[in-house]
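As structure tokens, one chain now follows by itself in the form predicted on its own.
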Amino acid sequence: MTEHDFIPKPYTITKQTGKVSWESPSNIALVKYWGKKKDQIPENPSISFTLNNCKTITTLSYTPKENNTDYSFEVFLDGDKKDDFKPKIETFFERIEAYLPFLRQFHFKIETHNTFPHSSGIASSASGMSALALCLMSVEKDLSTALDVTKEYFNTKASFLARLGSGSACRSIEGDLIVWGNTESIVGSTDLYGVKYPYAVHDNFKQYQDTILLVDKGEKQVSSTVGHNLMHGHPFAQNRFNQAHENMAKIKSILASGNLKAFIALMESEALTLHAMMMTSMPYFILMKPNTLEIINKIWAYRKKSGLHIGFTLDAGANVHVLYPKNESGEILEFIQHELVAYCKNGEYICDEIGFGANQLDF
């Protein structure tokens, strides 16, 4: 599909007021996306596990307005008005107006909350923007009874729209493994939206667990948007993009074979490469904290001693995602609680697992 496939045919608005609500999960990339081109196009492909418990719940209310020249909306996070969110949402509306032509005709009230800390490196923009995109798709569907779209088209367009708000948000619409970015090794992959991973996956990777250790719940000192932009002119950028394509081909065979050791090696290498790109950009920056490194070293030592398949990955932040198969979860979770939680801020952590995408909520 191309961008033009998401521009709707003219329709008559038949409904004037309404309310819709969606919950959409975060996701954790195994092969990382870092660096983007114009219009939120990724410099390299990525693949992610969709999470289950870390999610954003967004309710969107809409009422008609007389003046159609400006966007009109207000945003609330956990019941508090958040005017500092408005510039990002206005930019999002500008990018998607061609695909949702009703945006200037209504006033929107956006009420949202997360089940996890905002802006701390658990992809809150991914879950937040995907939830908002899904709400807007439901509004479009509600506005005109003449619109008759399939679930597949609805999800694809929602992923396309979400990408224009936050790149990784396009990977949060569905699950359990989602690919974003055109690459030769994955049939159907595209830069425009996320697609479900189309190949067989070994039972080793079903019901995979993700315990998120909250090393730092504060807002990151360098946003992901700034970090992505620092890949322009980065001395190692092209090698990194090539590496991501190679790792997409490698992970395809790993997922088919069930090779957990190879999976862990690739996943951890990707995490450290992501942070290496940050540390070698200009200006350079470090999002990991001392306790991040303490946790990583503890994981390596425990894996060597126990022989269990415990590994880690990192998003663009200090928090550590500890990933492991469900059939080893008893011993590994005990290790996490006894050895790793001490490095978390206020001893806080989140037990999560692979999920299967967003859900519309009833009132």
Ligand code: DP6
Contents of the next structure:
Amino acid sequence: MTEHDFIPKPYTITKQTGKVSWESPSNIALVKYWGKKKDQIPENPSISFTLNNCKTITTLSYTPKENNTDYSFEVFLDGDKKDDFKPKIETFFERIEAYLPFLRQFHFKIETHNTFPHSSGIASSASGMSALALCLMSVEKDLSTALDVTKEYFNTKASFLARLGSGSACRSIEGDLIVWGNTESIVGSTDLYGVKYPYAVHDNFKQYQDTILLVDKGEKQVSSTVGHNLMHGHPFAQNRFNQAHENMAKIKSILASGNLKAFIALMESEALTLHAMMMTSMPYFILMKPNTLEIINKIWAYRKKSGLHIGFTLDAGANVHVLYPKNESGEILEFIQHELVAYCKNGEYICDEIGFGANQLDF
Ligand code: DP6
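Coords for the form predicted together with this ligand, given the form predicted on its own:
Up next: the whole complex, starting with the chain shown before.
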């Protein structure tokens, strides 16, 4: 599908009041998205596991308004008005208006809640923007009862819209493995939205576990948008983008064969490459903390000693995602609790696992 396919036909119902609600999960990238072009087009392909427990629940109420001049909306997080969220949503509305022409016709009340602590340092943009995109899709569906909106079209357009809010959000609509960004080795992959990974996946990856160690819960030092932009003119950018394409091809055979050793090597190399890109940009950043490195070293030593398939990945921050197969979770969780949790801020960590995407909620 192209951008043009997401421009709707005229709606059958123009003005009405309504309320819709969605829960949408976070996701964890295995091959990382880092670097983007105009209109939220990624510089390289990425693939992620959709998570199950870390999610945003958003309720969107809409009422018709008199004039169609400005956007009109208010945002609440856990019942508190959040005016500082407004600029990001305003930008999102501007980017998606061509595809949702009703945005100026309503006043919106956006009520949102995260299942993970807001200050946890876990990015809520993927779950938050995907939940909002899905709510807006439900509004569109309410306004176009005569149109036959298939589930596939609904999810694809939701992913397309979510991308325009936050790139990684386009990988949160469905599960359990989602690809975003056009790459030769994955048929159907596109820069415009996330697609379900289309090939066979070995049972080793079913119910894969992700324990998120909260090392640093402060505000992000570098926003991801700033970070992505630092890839423009970065001396290693082109090699990195090429490497991401190569890793997409490699992960395909790893996912088919169930080779956990190769999986861990690819995933950890991706995480460290992401941080290497930040350390070698201008200006440069170190987002890992001493405890991030302590955890990584402990994981490596334990893996060597135990022979178990424990590995890590990182996002653009200090927290560590510890990934491991379900059938090794007893011993590994014990190791995490005894050896790693001490490095977390206030001993906090979140147990998550692979999930299957967003759900609409009833009232
Ligand atoms: C490091 O999706 O948060 O988590 O498109 O600017 O909103 P924007 O960026 P964002 O970037 C996430 C980058 C990452 C890697 C990944 O999830 O692929």
